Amino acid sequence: MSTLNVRVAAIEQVTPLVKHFTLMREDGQHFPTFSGGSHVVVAMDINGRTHRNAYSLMGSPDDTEAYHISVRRQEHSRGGSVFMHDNVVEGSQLQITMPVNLFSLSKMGRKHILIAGGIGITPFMSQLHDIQRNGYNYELHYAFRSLEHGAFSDQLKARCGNHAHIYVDRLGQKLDLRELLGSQPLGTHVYVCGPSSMVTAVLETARELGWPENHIHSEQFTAPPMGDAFTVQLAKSKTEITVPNDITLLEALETAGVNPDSLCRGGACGRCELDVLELDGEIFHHDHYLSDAEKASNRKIMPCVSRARCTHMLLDI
């Protein structure tokens, strides 16, 4: 995938756990245009290894002078968010991919319900520009733990007026999904981004209420879990690759010079799916793409997030 060299032009501490980064192109040119809901993948050199994390673009799609992303610090992760918080400063140089949109608004929707939890608000920051520019009917429902962790909540209330509904857990404010999703007109689309529990609850509630599947949209970049090291064999190149405990199978393949196609790097898009030809062991599936039957078969793996415990795995690559 094509990449762009950028420098960090500004950093803002939005909440105790969230930093906002303004990125400019190193060559001084404007960025490519994008649509609301797009993301880029940021490459980070952490202790000599390249880590790549996806982050939603937050600014106006009409403003391509700078790109804007926000990163929540996750202590129990592989280190990407900690690196962005502790090592990236104004003037730092980074490399990002071109924008990709796996979470776009449906132009056919009569109404749009946006549901965000915590840092899941980020893709909606750019979607709102598209919604308001086109005059779409919408509601924004934003839930977070406490007032100090409500990133951009004041900005959103000022920008969206009575279209914005805020829920602060520590104040006892709860979002009633069944009431919300059970009272929408035909042709409404729902979009959710946030913790896995919230995403699952929205999807299950919408389906129980009979929402058409193509009216339900979700985005969740799963942080690849760490695990035991394992070794894989590549059928086409006749090579063997060891996957350390702290990087993904996809990253191990890339380090070895093998570059499977990939987009989201979060187990959502399906682009990096690989066929497993032989397996002596077990695959730990962490993606949101494969069906339950495909996962149970152990014949496919999403190398961006899934791992294995095995003595032998042969991949069709």
Given for the second form:
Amino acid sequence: MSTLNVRVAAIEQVTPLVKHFTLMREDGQHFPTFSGGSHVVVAMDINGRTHRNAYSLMGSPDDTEAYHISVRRQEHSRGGSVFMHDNVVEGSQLQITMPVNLFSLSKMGRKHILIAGGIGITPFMSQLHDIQRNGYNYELHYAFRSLEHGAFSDQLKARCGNHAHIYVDRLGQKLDLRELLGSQPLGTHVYVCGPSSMVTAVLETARELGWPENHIHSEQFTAPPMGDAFTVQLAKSKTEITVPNDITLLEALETAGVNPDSLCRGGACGRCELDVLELDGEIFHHDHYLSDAEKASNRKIMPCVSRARCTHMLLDI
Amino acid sequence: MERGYRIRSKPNYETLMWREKASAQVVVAKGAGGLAVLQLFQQMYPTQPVTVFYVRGNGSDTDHSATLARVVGDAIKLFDSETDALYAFYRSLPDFRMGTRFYVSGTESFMWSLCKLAKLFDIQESEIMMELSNSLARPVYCVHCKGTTPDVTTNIATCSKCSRKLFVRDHFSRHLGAYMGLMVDAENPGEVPEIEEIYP
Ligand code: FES
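Switching conditions: you have the form predicted alone, so give me the form predicted in complex with the partner chain.
Below, the chain from earlier opens the complete complex, with every other chain and molecule after it.
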């Protein structure tokens, strides 16, 4: 995995829970350009262990001087976001991967409906640059809890004018998905990023209305759930590793020097899939990639999000 | 034809079945393809709004318009020519919403002409259910003049645009919606093998 060394050039507190980080390259070079919807994976050294979290790039894809990410503090998760909030200061050094895009706009689309919940607005910030530059027809629907949590809502209203529709939960403003998705012209694509309840609601409503799969796009950066520690055996590298309660199987493999492929680190892209050769317990599948049948077979695991309770699990790596 | 050799690019067609998750149903058929539509309506008369575009059969192509009009009722639009039907279909696309499901039955030429129009509205061929009606006639794309000759039933066809004699290959282009046709007498002009009907 090729990585870039970056320095935090600026930090801005956007809402009580969200911080915006401006990253510059350590070597003074320019960053590669990227397409709207891309993310990078930030590596953090927390108590000697490497945590890796994916964050969407929010800036303009043409701006190669700096990359911008925003991080919501997730109090009850495994520390990555808390570390970014409490330990990273202006001048801190971090490592990031090259941008990867698993959430790009469909170029054939005749209209684009963007639906964001809370911090799920971040991938759209860069997509909006692409949309506006290409003059695409679009609507932005942005829902959040209460006014103080509407990160970027003023900025978006200014940028998008009447393309932007804002819904503040506390004020009782609700997005009517059936109404929205039931009245779109042919050739419309819908994109959703936000909490899993929102993503599920959008996917289900669109499918129920008869939208074809290739017009429905979603991205979810759910923090991988924590759980109890467990031990796995590796068939090819002939070792055994223990996965502590607060890091993922993928991170534990990486720490042990075994590097399975990975891209989204959120159980969506399928890149990190591993074959389970033997198992004496159960797997807790947290991904959105494997089919129900594959999950039930316990023959595959997505190590970026899934965990297990077992004394013996032999992985084909 | 070589045994055990399968042409991957050749499309497979299915039997039309209503997709239950839909906001509207749009069915387009030509001639003998009307039978597939009658079968659809035998499954049920859908609860969603439905529109049927039908090109009356003529000559050797069976006409089901009378039966269809009875079964489908007001939702049917009848046409005498393929061009008129496709044009009407295309003109109506802006009126349909996302969630509309598409079904088509007829010859390959007809079905792929429709796919090309639908693509202009970002409806991919994978979203259109296709059932081949009782003819294997092929649309043939002339790689020399880039014209497409519809409904070819023979191994060698005369290009409708440049009149070259074309050998009809099995290689199908989804992008063009046609089989490739290559000039058969390029090396020895006038030497054309026997022409036989193989796609009745
Ligand atoms: S890295 Fe994408 S599913 Fe695991």
